[in-house]
Amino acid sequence: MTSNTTLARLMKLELIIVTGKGGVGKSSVSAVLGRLLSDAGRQTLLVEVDPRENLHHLLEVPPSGGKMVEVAPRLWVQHLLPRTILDDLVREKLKVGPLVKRILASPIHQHFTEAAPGLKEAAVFGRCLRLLEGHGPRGIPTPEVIILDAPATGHGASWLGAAQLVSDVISSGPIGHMASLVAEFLADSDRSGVVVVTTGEEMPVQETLEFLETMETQLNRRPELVVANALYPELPEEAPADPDDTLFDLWAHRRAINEKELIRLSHEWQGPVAHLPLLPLDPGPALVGRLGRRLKTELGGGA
């Protein structure tokens, strides 16, 4: 169940850490959100970085390759890559073009920026803290919320979790600085916060259920919101006239499922859960818009 304060909560972030089973519609749950917020009047900017470039099929604009590129007012989409942020640093600390070129062709940056544990991480919630501190480019608008669209649940706790690996291991230099600052970033809940998103679906919900005991027990943090997405609609109160209707009994086994591991959620996790419908739509503006409806709904922000 969800409530007012859930929306307001999710209102107020900075930044908002997106993450789930791979599968289970995670990218198109940040695209709803992104949509909720920019539509609530909040300057947003969705960051994803899967190299697949899933989000701007979903909000139907070009590939960003990098760039920030707007979708409609208040709400941009950016898509980034871990190591090209790491060189970016390099060439914002050193300055001198000669020595950032031999220091990004040196195997040891190279093996140093690609086998550092939760470096790519940090790299990339910096670059997020730094756009929303303003250091964006000329022309665009500060964001005031970032919705990342996080790996999957899988590498989600270490993700959360690697700024502060790296400021442990690495004390000082812009590295560590960067580290640091994040760390503290993202350690604060009142500026950030998680969604998790999931399935109906036993092997969903198990990774769901993990990453939920793992925040709480290395991380100390809840999510903001589960979102339960893609459902079978509920059965009508009549059977079909055609008991052997296959189709109604595929659906009807279908929803048992969901509901059988919605319950199994509920019995684990006691916060607020948000339902979405498995809609017969392709990824895009209109499977956006009718899920954005839905959830804003949920979320008890009216129809």
Ligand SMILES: Nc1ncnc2c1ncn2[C@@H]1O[C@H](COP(=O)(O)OP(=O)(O)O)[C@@H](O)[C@H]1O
Contents of the next structure:
Amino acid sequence: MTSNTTLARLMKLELIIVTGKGGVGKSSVSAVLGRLLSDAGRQTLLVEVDPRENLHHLLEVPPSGGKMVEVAPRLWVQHLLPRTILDDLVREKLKVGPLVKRILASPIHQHFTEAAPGLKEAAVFGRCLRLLEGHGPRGIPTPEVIILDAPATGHGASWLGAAQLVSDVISSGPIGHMASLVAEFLADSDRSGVVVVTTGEEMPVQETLEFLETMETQLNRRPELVVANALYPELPEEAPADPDDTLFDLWAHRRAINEKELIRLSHEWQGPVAHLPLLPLDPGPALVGRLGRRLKTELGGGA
Ligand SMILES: Nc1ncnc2c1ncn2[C@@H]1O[C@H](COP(=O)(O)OP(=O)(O)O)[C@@H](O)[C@H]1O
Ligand SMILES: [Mg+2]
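Okay, that is the form predicted on its own; can I get the form predicted in complex with the ligand now?
Complete assembly follows, chain above in first position.
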């Protein structure tokens, strides 16, 4: 259901946005993609915006505290808080110490940046763009690709549309300029792409279908790939000797749900789908390594 063209496309993008329902494996798949692309030679930065920073568990590095942390050759990770980016924007534009302090502390700035629709989201993409253009911290390699471990799909489409929204409302000044550059970048399928993660369960598949629809109608875009994660293993051909084998029944039941939901997904989505197994592993490099080998095979890139 996938082909090496999907892998080739992912390899060429500058920004890959990974989204899906909460808890389906977005961070795990982001880490897996980070490994895959950096192993293939791309200078890669993983950006996480979830306040419950957890990519570092998966990669076994210390929490970044907002800084970029080196994970492996060509692979870096950074935890970004949208609020911090907006404050940085004020610092960068005003440059005058006391004035900056007063603005950052003012309730008007706080209120505006919290309440203005799309502003924080657009600012995250704006930061990604600047990093890709080489305006990152000194001494740290410029990323060729950023993988954004994005918030859940419930907010995902609004994330993607945020820059357009901001640029429609604010057309001038540094924020308007940033938002229009970001909107252009997100509309360019040669530069940015989306990977949607789901499990083979009813609610995540439902949310995926709704997300695909919103992406298509509001943004006229389709994801590069849907990852069906944490799937139960296929059943053996032979039935178990014991007809009351509860463990087998449980397995068969969960697997049947997975298969039903994957069929439902396939009715609405004919694009690439990669299947990843549910593994008996805790979050960490072993999980990321095994899922990575599997994803590579699924994408036709060999094990
Ligand atoms: N294929 C898998 N096999 C086993 N555990 C998984 C798999 N994918 C994710 N997990 C585990 O499920 C939990 C949620 O995954 P995570 O990637 O943090 O999801 P999200 O970022 O979408 O909230 C984590 O404990 C993670 O280790
Ligand atoms: Mg996560």
